[in-house]
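Shown next as structure tokens: one chain only, the form predicted on its own.
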Amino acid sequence: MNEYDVIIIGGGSTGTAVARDCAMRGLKTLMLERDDIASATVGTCAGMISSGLKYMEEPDIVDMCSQEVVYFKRIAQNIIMKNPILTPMLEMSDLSSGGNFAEEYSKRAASRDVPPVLFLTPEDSLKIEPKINPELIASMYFEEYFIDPFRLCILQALDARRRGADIRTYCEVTEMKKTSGNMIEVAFFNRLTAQKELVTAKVVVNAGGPWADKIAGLLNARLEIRLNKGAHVILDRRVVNVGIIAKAVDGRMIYLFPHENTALLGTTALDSWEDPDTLVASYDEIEYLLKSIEWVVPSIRQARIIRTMEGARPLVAQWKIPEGKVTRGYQVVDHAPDGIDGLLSFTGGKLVMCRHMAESVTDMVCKKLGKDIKCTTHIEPLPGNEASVDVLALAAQYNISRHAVERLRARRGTELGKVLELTREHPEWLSTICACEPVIEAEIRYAIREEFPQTLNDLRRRVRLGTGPCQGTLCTFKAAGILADELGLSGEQFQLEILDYLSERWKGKRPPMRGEQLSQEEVVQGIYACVANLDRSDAHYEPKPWEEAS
């Protein structure tokens, strides 16, 4: 039985930062994930790293989540962007309002290197964004930093590998239990060889997010977390420029953000006591969103809805207040008063205080390890963050298109030479595969050789893979094919990969089916079902390791 100073459950932004500063720190570390990197509540948000200034009530959250930007900047400039922001201002009570809160956020800007708010004249906002609406009385300007969360996600696990960690996905825990000799036994189900197997550890890392407080009942420790839903519409072009802040209906705020090659407009938040496995938006939601937007951007439901998204977000339990007022900052409980000690679970968190909360609980680990190990996490850079890369001269190099080469740079930092690399003797690797990104099949390849994904919608994790417009429609067999290559499948395989696939896009898209997007579903259908003959009741069915063991 393998044996490790700590074991972090859980692998989105805060078990794999946990991982990873654990890692940097020399001690001997297992991440267990039931699913894939960036699977769950991470892969869900907006990817904005707030600065904090929804939260000026608590001005110590304020400071630390704009400490936060500057470090990521640090270590994560490669996927790391600044986008401008308006919020238009309808009515005149916006004004005071908005008031306050560019006095708190210039106070913090020069750190973040960005300008203090500006107020607009409604002729300067149309300037910025026509397709606002013209009846503005003035809007608010000022700029965040957004990160995409699953490179964060995988490069974080990455460098937690590279520095010794293992990194175990798709295995799930089903067990804890307290040995004799004060350690914990951890129990997991490995889904890929539908084998248990079992690890011990001196402290474990409860990161479970939503389902933090199952996790620590296996030792039978309480943890109690409000799970709070939200829900994102993602649309099919980006419908704006900037960002858009605004009021909905019920007072609260929303954003509309372009996103990549979409728009994201989000978010809901409800109070929630649903299986977060099981979370789909609702008609209301989505509706909720579109109407709320629509005021400030009036052509919105001109744009094609191409799916939701929904998550839990694992919120502080306090109870008796409005969810807008529950604080945003963090727990990290110890259950030793509990009579179990050497299990450490988190409540609360952003996306934003990843690194923070991983050094918080890696100073806990080394303090009960007897170990006296400074963090370094906010000082070396994530892999392919070490420099800056010539984008025009790697294009001509390699004679592949300056766009592609940007998409590459934004996920991959200096790593892309590695990529491109990978062409000189295989030059029809330069060929594109998804063409809404776009991504080619040299990325694909080195994706599945060194970031393990197991199965096209990990792919999609790793290059955004099918994320755009067309959802999949055109790329899944061809990386589905490629995939088989790499991993040797079988034909039989081959087609279950795009069926599950299939359906893991169509669990987005089928809530807010309606208008042009029945229209391309109907492509979606004629081509994999139809041509491919997908739907053919007699196609022979290889279930994976996991349903067999079932």
Ligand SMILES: Cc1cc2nc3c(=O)[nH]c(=O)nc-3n(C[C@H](O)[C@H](O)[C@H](O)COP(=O)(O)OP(=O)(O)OC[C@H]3O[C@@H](n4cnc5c(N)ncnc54)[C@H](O)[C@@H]3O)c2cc1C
Given for the second form:
Amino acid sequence: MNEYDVIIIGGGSTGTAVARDCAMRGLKTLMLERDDIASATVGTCAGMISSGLKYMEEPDIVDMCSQEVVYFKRIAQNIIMKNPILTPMLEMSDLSSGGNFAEEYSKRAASRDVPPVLFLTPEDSLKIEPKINPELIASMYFEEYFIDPFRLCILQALDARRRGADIRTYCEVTEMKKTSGNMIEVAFFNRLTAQKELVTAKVVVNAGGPWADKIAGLLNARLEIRLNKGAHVILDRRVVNVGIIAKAVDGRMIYLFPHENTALLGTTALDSWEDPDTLVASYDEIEYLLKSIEWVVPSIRQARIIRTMEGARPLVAQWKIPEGKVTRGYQVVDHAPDGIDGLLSFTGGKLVMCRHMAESVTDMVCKKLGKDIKCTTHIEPLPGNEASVDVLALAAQYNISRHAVERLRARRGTELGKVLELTREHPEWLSTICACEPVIEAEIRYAIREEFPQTLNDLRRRVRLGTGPCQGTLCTFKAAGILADELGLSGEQFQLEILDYLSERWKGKRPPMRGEQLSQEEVVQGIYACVANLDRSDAHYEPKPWEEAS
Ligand SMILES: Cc1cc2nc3c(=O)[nH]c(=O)nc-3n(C[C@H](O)[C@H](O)[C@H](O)COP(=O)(O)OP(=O)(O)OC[C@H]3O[C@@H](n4cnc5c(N)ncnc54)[C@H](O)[C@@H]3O)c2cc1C
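I've shown you the form predicted on its own. Could you give me the structure of the form predicted together with the named molecule?
Full assembly next; the chain just shown is listed first.
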């Protein structure tokens, strides 16, 4: 049985950050994720690495988040974007609440390399964003940073792996027990081989997000979290030039951000007791968001909703206060006082804090292991983020559009050179597979070879395949062919991969389907019925090995 210093359960932003930190400190590390990297909550988030100003009542957290932004700019420069944001004010009362925010934001602006908050006249506001309601009385202008959550997680996992950690996806932890030698034995089900495997470690870090309570329960440890679900609506175009933050119908703040070639409208925040595995956006959530943003962007309903996504925030269990008052900080629960020495669980936290969370827990792991090794995750860059990239020069060198190279840079940073290198031998791999984003064939092949995707869905998380306005209508078939070629899939497996991918997309497309989006979906279904033959009578879902076994 393999023995580790530390086993991390969960491969979201928190788990991958912990794996990286542990590996960088030389610990023998295993990370187990039951699905793919970033396949759960972190994949449903907006990717805003704000300075935490939404939570001004928690100044320590605002300071910590501001500092984390500075670190991300150092270690993840290529996957970060700075977005301008307008907060249009339609009533006098909006002006007074804006003042507090502006003061707090501006105090920390210089250290984060952003300008202080500016108050703009209606005329200037409309010049920046002509789509906003012309009846505004003023607006606040400021800038916030965003990070690609999928790339952050995969880069953290890749870095951990390059530094010696074992990173295992499709491995679900099913049982844990303490051994007589004060180790923790972890049993997991390998979904790819349908085999059960056993490993042990001195310390287990539970980074299971909304599932953390269930994971703790495997050792009969008690962990309470306050699940809070949130929906995003994704629109088929960049509805606005800049981000918009506005008051919702109930006075909460919501946002509309241009995101790649789409726009992201979010989010709701509702206490939830649903199974986090089966969350979908409700009609009410979608209408709440549309109705709220309609006041400031009256033309919002002209855009098509291409999909929704829903995730559950695993908040710290503070009760009898509104969700907005619950701390956005995190806790590391050491279960030793309950007699379970060696198990450490997270509650709370955010994407922006994942590096900080990892540093805290790895300090605790090191202490338990009797080691004194300093954290360097805030100093050493993630793969591909060691330097900036000359997009124009590369576009000219490889005779490829600047837009495509820029998108490659935003996902891979300096590693884009390795992608483009592949096209020297295979110039045909410069062809665009996903026109929405765009994604070239060489990047898909590189991701399959280097970033361990198992399915088309995993590939989507690596390269943003099928996430644009057409939602995979035109690229799924081609990408499945490349995946089949690289992984040696049979014709049947190729077809089932497409079915699997389309049904996964369907989960997010179904809730908001209405109006013109229905016609769009008819086109998609028509294409896949006719071109991919997916409606043929003998096409059936083939169970995966783990489904056969269960
Ligand atoms: C709608 C919404 C918007 C948000 N927006 C932002 C934002 O803009 N900025 C920000 O900073 N934060 C944001 N957040 C918060 C942020 O997304 C989360 O705090 C963070 O992503 C949680 O990451 P995680 O790794 O802890 O959890 P997850 O991403 O859920 O990862 C936990 C992992 O554990 C795995 N797992 C579960 N059980 C097992 C098992 N038995 N064996 C193996 N693996 C297991 C799961 O498959 C999952 O991948 C948002 C959250 C939501 C819901």
